[in-house]
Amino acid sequence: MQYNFDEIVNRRGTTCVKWDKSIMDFGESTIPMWVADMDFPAPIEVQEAIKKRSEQSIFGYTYIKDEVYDVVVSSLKENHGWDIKKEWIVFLPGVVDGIATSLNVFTEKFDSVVIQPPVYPRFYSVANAMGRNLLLNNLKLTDEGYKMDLQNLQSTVETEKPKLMILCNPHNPIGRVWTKEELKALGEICVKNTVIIISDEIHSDIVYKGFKHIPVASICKEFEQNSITLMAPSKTFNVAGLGQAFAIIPNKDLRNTFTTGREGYSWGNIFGITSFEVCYKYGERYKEELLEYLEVNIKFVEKYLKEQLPNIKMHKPEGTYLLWLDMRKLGMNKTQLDDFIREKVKVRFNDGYSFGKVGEGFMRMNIGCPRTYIKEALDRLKNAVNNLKIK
């Protein structure tokens, strides 16, 4: 392998949210396995391109050249079988920026928006900050895993008349990669009821063997014209701090409304665009090796929990580097579980209830890190749970 994902890189003291904020909030000995960035260096081609650009010494205004649009078109065709046109692409500094823009330009205060908890907390916070009414179409937890409640979605949409639905695919935090059948059913409900789909597909390239990411807009012309798809290289290539993302908006009227609403706002920066092009142009080997390493991490956690911590269940992800851990059998409420993880385990996970009320009793674990961190975190968890049993 070209990349050594077992390498330990010290991120302390780099104004790193994942590590430095954890130390500030939880203590020096805490292992951070929360916020969704990885503890792996970006592809060497990205590092070299940024160094080369920095040597030019002048960092004035820049623009996006045609080749950058070309790599987006090529990547979507090659990886997802989706033929798009250059003019559909709108560059952004982040996916959440695209969600916020969509809420701002396609809805008004008190308008309804559908989300599917447990889901990424920023879906809540951005909509709430804008005074939108959130309609919760909770995912159903079955013996086979999480599924969309399509019957409730249809009823909710027909009754409450929302303007937008924010879809998460692959879904954060549960790791589902929605099937074509599921997406087709969702898309038909939204088209029939004139609900625009805002599809957060930031994890679209972190998908494991046996599963395939399908952009909802790629399924048919009707969905294409009713969707705004948001993507970025940030999760796949660990470049979130460089602030570069994009929207795909095939519908010209939606695209004009979106871009007009962004007048005066940033679309990115020199180093973000530099890394963006290189990620999509030269990052395929990095991605392949990363997925192999992450799959072994997932298997490691799965085996460890079955053998050492049978009261904690992992929902095996189909995509993302995030694990959804069911800790309800520990018999704690959300405050007790938070305190237990913070004070006894000394590992920082994301608390499940931050993803919605249905997430209470769960924790989200980031396994985008060297396996030694995972082993230490699980050993701490096992020891804390064993001491809990003694008491």
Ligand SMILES: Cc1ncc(COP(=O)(O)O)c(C=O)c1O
Contents of the next structure:
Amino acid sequence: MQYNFDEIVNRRGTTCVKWDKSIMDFGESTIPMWVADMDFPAPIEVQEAIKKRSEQSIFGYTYIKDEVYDVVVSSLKENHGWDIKKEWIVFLPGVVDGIATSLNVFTEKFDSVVIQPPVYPRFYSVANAMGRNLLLNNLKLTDEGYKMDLQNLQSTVETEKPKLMILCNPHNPIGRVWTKEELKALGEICVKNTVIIISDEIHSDIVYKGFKHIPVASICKEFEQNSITLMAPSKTFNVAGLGQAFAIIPNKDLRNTFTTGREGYSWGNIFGITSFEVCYKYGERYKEELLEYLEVNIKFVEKYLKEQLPNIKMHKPEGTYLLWLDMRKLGMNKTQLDDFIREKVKVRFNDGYSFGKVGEGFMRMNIGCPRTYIKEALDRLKNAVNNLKIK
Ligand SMILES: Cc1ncc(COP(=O)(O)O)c(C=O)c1O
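Can you switch from the form predicted on its own and show the form predicted in complex with the ligand instead?
Time for the whole complex; same chain goes first.
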């Protein structure tokens, strides 16, 4: 192994949301396992490229050179088997920016937009802030895990006539990597009812053995022409603060509308684009070793819960470094569970409720960190749960 993901790097005092905000809100001793960034250094090549660029000392306007477009084209081909053209790529400072732009240019106030809760909270916040009407096609929780409710999706789009659907693939927070069959069914419903698919695929490179990420747009020409795919190196290589993402928009009309709507807005910055190129060119080894480490973390949590906290059930992720923990058997309402986690467990998870009402009784745990943090967090959780039983 080239990378030592067990290494503890002190992030305190760096205006880091994950640690410093957690300390501010929850107290010094809290272990932060919320916000989707990892406590691992970025690939060595990224660190070096940023240092080298900073040594140039002048940080004037910059443009995106052709080679950067080339790395996107080859990464899509190699990682996801999708042949894209350079002109389909639009650089952005973030994936949420791409969602906001899409809502802005393809919908109007009061228009309906479909999302599939429990899902990433900013899908709600951005659409709500723009006065869009959210249609909630809740995922179905079955004995085999979460599934899309395709029947309800079909009837919802036929009756409510939304203009747009925001897909999350892999799905944050429940960790599903949607299958070709599921995506095909979803895509067909959307194409038939002229619903544009905004596919947030930011977690697409963090997919575990036995599963494969399929960009919905790569399935067929009709889907390609009906989708905006949003991706970024930020999750895979832990460079979210560098702010560089991209959209792939094969349909010329959609692309023109999207880029016209962004006229005057930023595409990113020097350090973002420097790291972006290096991540995709040289990050393969980092990614492989990271996936191995994360998989062991997941197995560690799975075993620990099974043996020592059987009342807490983990939804084993197929992708993402996020674990969706079902704590409903603890028998607490939202406020009680929040208070319990904050005051007794002293670990900061993301409250399941923030992913939608259907997330009540769940917590999202970020396992993108050295295993010692995970062990300590689980020990704290176990002690707090055991104390509940004693009372
Ligand atoms: C599904 C999903 N989309 C988007 C983002 C944020 O993307 P960005 O920081 O590029 O706006 C996150 C971050 O956690 C996420 O999980």
